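Consider the single chain below, provided in structure tokens and representing the form predicted alone.
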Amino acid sequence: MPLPKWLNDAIFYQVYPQSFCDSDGDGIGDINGIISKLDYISETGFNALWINPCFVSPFKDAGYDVQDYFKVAPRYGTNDDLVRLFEEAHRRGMHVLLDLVPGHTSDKCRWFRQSALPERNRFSDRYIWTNNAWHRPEGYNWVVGNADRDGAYMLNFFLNQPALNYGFNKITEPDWQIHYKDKRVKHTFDAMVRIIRFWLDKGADGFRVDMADSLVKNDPNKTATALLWSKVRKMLDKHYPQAVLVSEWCNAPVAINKAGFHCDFLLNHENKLTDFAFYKKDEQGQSRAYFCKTAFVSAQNMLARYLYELGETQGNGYICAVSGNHDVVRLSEYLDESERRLAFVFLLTLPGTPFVYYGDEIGMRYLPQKSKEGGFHRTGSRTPMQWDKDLKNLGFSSAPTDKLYLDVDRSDDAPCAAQQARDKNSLLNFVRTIAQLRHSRPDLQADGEFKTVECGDNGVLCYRRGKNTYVIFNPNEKEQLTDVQIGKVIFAHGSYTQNYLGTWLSPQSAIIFEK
């Protein structure tokens, strides 16, 4: 099946709902707050949203511990509010992905409470239990003594996140492990499909899937897990052909070619593109990121793994480069503003579907704070969106400071959207320019051809998109020479001169041109 057409021109904006915009003054962001900012999102060039989990939860892991997949958490609003968000987004030509957590639930979930009962019932096999409380095999994390059932149950992540049972690929202990093709665990898969269909029927455009490769256990090559997801893809192709699945797998050839995802993330894994380009540091803490002006990193090393995965998946799906997300320290901690401008040119001119984390477009800072809802060090990347320095709490909420989900940046120079919108030289307007350029040029969109022209050890990188659109970078603090001849300039950050030696690129430059 062909990919959904809208995905080719999509630029995603990640919204962390509790920190985005508070419409009712309780100190926590909500769905109506997101609706109120759709025009801002659209005007910035983002025509698709990914919303972090917004379902009923005890919020021990900021919503990734789902208690009820079919109901919006009251702190965010109602199911009707979420449907209205879909409708308002669609009215603006935007699409909305929800966050699906298929590998585990909260231990407060009704499914788990039933599974934990000593009496056999239809949920007994919904989670992974050993055959007695004292049996806790190595290789997994187990909890015992938290239920009357005689067994230990497996965790998928935090202590309060029991693993859902999709079965085992390789059976090593048949007295309690169930094969993934067994009908007893088919009910788990069927339940997840029901959840997907429920929200698609209400207007969602798809899902970003958390820990997508975590379903089947004892599945080292992920073949069984991929098979399950391929069944979901077949269902979508038949009944929801414009719906999209984006995986947190970080192995595009498997996620896209075998599991059937439309897109796969590049983040949170060593030696991936965004790690090399934005975040990488050496053992002494010095930046080895490509876009750091003093790092002098080989472009070839940065791109090696990416080019392989791009070649393997071309035509089947898209690789997603991201500016950051709720699990990593903000981009501004690693790159200064000049470096981030180049990073945005890179992000928005690569093949595939780019994702921008809320606030990165204005340069929000990482703000270390006391851990909130299982955030730990990640909490500093989850602080409220900064809308307007002239408003209380920078426009995030009218609540008293002590009622805010997290505190805002109280610095005098805290970056804010309203002020940057009025400054033609701001980072926000820079991002808007590149985003609109991508929308206006099919060569720069998701499926445009990609070919490296120069990938040198001096850091210079040039690639061609489509038939005649070129992007060239000099990320270094020194002028660099290249053999590439620059044609008609479409966009320039920095400058260049051409003479008999070749083209001299000014420090920290990025130029988009055509021939």
Given for the second form:
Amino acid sequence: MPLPKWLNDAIFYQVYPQSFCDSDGDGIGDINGIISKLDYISETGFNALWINPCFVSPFKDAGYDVQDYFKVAPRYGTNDDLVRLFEEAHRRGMHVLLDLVPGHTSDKCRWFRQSALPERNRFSDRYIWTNNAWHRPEGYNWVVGNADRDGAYMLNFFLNQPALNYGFNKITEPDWQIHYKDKRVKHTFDAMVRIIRFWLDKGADGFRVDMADSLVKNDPNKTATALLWSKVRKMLDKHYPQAVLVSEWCNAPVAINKAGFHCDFLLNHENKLTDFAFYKKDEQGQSRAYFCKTAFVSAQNMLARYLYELGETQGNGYICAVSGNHDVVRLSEYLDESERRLAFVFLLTLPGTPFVYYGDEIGMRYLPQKSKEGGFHRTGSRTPMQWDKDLKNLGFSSAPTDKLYLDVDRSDDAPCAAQQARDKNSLLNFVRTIAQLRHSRPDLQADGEFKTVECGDNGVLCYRRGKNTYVIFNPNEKEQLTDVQIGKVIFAHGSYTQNYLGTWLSPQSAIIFEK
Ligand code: NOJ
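Output block for the form predicted in complex with ligand NOJ, input the form predicted alone:
Every component of the complex follows; first up is the chain already shown.
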């Protein structure tokens, strides 16, 4: 089945709803706040959104502990507000992905409360329980003593996130493990499909799928989990051919080719592209990241695994490189602004579908602080969006400071969107230029071919995108020489000179050209 067409030119913007824009002055972001900022998002060049979970929840894990999948959390608004967000986004040619958490619920979810009862009922098999409170097999985390049912229940993540039961692939303890093909666990799968259809019917364009690989247990090669997802894909192809599923799987060949996801995230996991590009450090704590101006490393390691996954999945789906997300320390903690500009050129000229985390486009900082809603170290990357220096709470909210979800960056030089919008040399306008360039050149979009042209020991990287668009980088703080001849320049950050030795690229330069 062909991929939804809109993905080819999609650039996603991730919105953490609690911290984006508060429209009603209660100190927490909401859906009407997001609607009020759609023009900003679209003018910056982002034409698709992913919104972190916005459903009823006790918020022990920022909403990844869903209590009611069918209802928007009152702190964000109502289902009608969310429908209006879909409509307003569509009116601007934008698409909206919600966040689907299929692997676990909150322990406050009605399904779980029912499942915890000692009497058998239709939810008894909805979660994974052993058949005896004292039996807690190794390899997974279990809770016991929190319910009257004689059994221990499996966790999928935090203490308050019991694992939904999609069954086991390899059965080692038949007394309580249920095979994933058993009718008793099909109800869990059917419930997940109902949630998907409910929101697609209301106008959502798809989902980012949390821990997508976590469904079936004892499934080391993920064949059973992939099989379940491939059924979801079949259903989408038939009934919602423009809907999109983006997996948090981080193994594109499995997620895309086997499970049928349209896109898979590439996160900063060991040996992944963004790890080498942005985060890598040596044993002394010195940055060895490709975009660090003093690291002086070849792009070879950075590209190795990526190019393999790209080759394996070409034509079937897209790999999503990200500037960051709500789970990682912000990019600005690793790369300074001059380095980040190059990183943005890279991110926005790769094949697949790029994701920019809210605030990264203006260079928001990582602000370590006390944990909020299960954030722990992640809390520092979840602070309110900085809209305007001249407004109360930087324009995030009109609430008294002590009522804010998290405080805004109070430093004098806190980057803000309104001020950067007026400064033609700002990071915001830089990102905007590259994003617009991508929209204007099909070569640079998701489908365009990627071919390495040069990957030198001196750090110079040049690749061709599509038919005849080239991107070349010198991330180093010193001038570097390359054999690559620059053609007709489309965009230049930095400069170059050509002489009988070759092409000299100025320090920290990125040039897009055609030949
Ligand atoms: C991944 C999400 O991105 C993270 O924020 C969450 O805590 C876990 N999955 C558990 O749902």
